[in-house]
Amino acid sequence: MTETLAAADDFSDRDAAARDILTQNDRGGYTVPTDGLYPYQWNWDSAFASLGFAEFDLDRAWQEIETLFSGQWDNGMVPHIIFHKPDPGYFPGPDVWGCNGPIASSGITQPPVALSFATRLLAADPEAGAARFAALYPKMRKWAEWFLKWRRDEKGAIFVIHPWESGRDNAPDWDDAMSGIDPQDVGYYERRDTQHVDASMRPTKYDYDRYIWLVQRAKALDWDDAKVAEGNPFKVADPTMHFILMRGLRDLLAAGEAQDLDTGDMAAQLAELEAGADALWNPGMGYYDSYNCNNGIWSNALSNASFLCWFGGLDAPHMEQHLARVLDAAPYGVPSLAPFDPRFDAKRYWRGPTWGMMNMMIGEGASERGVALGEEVRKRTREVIGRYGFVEYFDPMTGAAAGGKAFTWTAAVWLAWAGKEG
């Protein structure tokens, strides 16, 4: 396997720069992912931000998650975007979503890393965090139960009803389901993302038309969970969501027991998710994968989400050889898609680039399960961020910066994990 990148560079100034980015992107109780491109609070971006703040301001870290849960819907769903302040130039804004939550928001969720990260804030100072964790605890349990009620298929796998819900917007995992959507009536719109970032690094218009069509469909159904899922041409079982929810339930259960809080039937729910993970094993390819719930077609995509199995708590020894192959092919961390896949595109969003926060979950999970390559993933993440900056994502073959600049979660990942010596 390729050796670790040279570690001789002096990255001693990176901690201060990372803290500055978090501070600059702070909007008072919540952070934006980056100025301009993403002007609101994004769900899993915000959770990662809390880990960054925890390295130098634990109170502010708690505020980040508390503000996120201030947008929780009555049914337990925590939206993927919360529109705290108007920004008329952003599309799709609150009028396009047409939602009825306590704060203007989108109508879909995102991977629930906040469930796990709240327990890390508690662990950082159990005495100071006990009351704040206890206040969040029933809200977090309600969110987890919403997933189990409305986002679990008959095989036990967690599915998504929109590519944005997965957090991996234009991954090849969605190609089959997206091909079944005819967005002819979607209408005219102007995207903001391609005004800030080179269009070659973003989802195509083909993708975006279908994103908006799915939003319009759900809005017409008044965001009724049952109606939105029923007959939805986009319903895909997703390793990202499944493994992160598994991790969240496990962490909540352990913290709830330690704090003498009511854990209810969380142990049984966790066992069901662990059993449901078997549905995500693609026997033809020999790795964890996504599949179209409507027709059973596998994505056949060895993605960075495939390696979240360890973060979810599985041993998954067969995945080690796949990680070794991917790291052999890509020197700058774990790419969104294996470079030997013909659909690989080194710079286009979730079809190839390396993401620091995915690397963190892969690396941490692997190390926790005794997989030596977990530390290799951390070292490579340290090198690529140290050399190329706190950008949204990176070319996994060259390390070149890509996407938005001064990015919150990349800075947070540096402070909480990548920048630390093993």
Ligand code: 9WN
The other form holds:
Amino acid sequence: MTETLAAADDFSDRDAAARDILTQNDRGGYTVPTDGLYPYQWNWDSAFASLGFAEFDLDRAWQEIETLFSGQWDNGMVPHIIFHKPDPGYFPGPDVWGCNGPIASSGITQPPVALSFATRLLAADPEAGAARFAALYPKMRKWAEWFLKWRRDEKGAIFVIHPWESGRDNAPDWDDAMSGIDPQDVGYYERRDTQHVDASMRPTKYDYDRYIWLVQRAKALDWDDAKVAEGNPFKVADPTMHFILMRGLRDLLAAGEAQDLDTGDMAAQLAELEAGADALWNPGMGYYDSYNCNNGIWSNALSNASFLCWFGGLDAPHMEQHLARVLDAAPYGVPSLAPFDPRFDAKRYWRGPTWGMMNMMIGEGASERGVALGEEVRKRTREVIGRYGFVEYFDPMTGAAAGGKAFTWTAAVWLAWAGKEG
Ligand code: 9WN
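Please move on to the form predicted together with the named molecule, as the form predicted on its own is already shown.
Now the full complex is given, and it begins with the chain already shown.
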């Protein structure tokens, strides 16, 4: 194990800067991930934003999650993007998705970290939060039930039907399923992301053609859950979704019991998910991994999602040595892919860079389960954000800033976790 980075600098001005970013990215009831590149409300970004706001404005923190749930569909799904106001700066916008939720939105979801974080807002001030939590509770349960009904394979693992659903857009986890898509009828479209950020840090055209093709396919099926799942060439069991949903159900169950709310079948659902986690264990590689549900092929990818097992509530002793290996190889936090994997690309998004919010879930989860390296992950995250700024993600080998600037979740992670010493 390499030692932690050189003695910490004085980062005492960072808290105020982080609060400013949240305030500047506030669009009135919801927060954009960053100005320009992502001009709408994103699902799991908002969950992190709420934790950041909770450090200085708990009312605004609740509002973030309430606004997110205002976009919930009748079937329980909470979309990954909510298009509150049209903005030509992002592609694909509402017309491409063609969805009919209560507010214009995308038709896929994202990891349900909001379930857990709502319980933290409650814990921050139970008296002030009880009524708001109770109002959200049936909606949160309904979202969890939607996952179990429409995103669970026969082995009990939670899968995604689009790379954007996992939130780890171009991770190697999707390569096998993506190679089975022939997007030649996708038609002309114009990307906007590469007008904001250098193309070398973004997914390729190969990826984008398939992202859009998958959206077009589901739109043609009118976003009907059963039809979209049937025969879908993209169905990949995903540790991100599985472990975050597990955590969400556990937190919701505990808070619901404490608040005397109707917890329904949640205890049984949680037990099923715990059992289903075994399906994500890649016995050949000896770590948690994703697999293509259509052919059973493992990704053989030791990713940052592999280390969400602790956040999910598992004791996973074998994962500790893997974490030590990747921290040894990469000094600036947990990389999105192990640097010794030949597919590793230090700058390209989810194929190498380190992400503050993933580090937070990994570090916190590990510390909760008594894994000493959890604190090391926090220190390194503090160091990289403190030195290189509140950017979208970082090169895990050099710490260099990458992606969008003035990023909401990086600021929130600083306030709620990384920047807290002691
Ligand atoms: C597509 C907003 C989102 C994050 C995702 C991240 C990226 C979008 C994009 O940005 O995805 O959803 O256009 O690249 O991969 O995790 O929620 O920050």
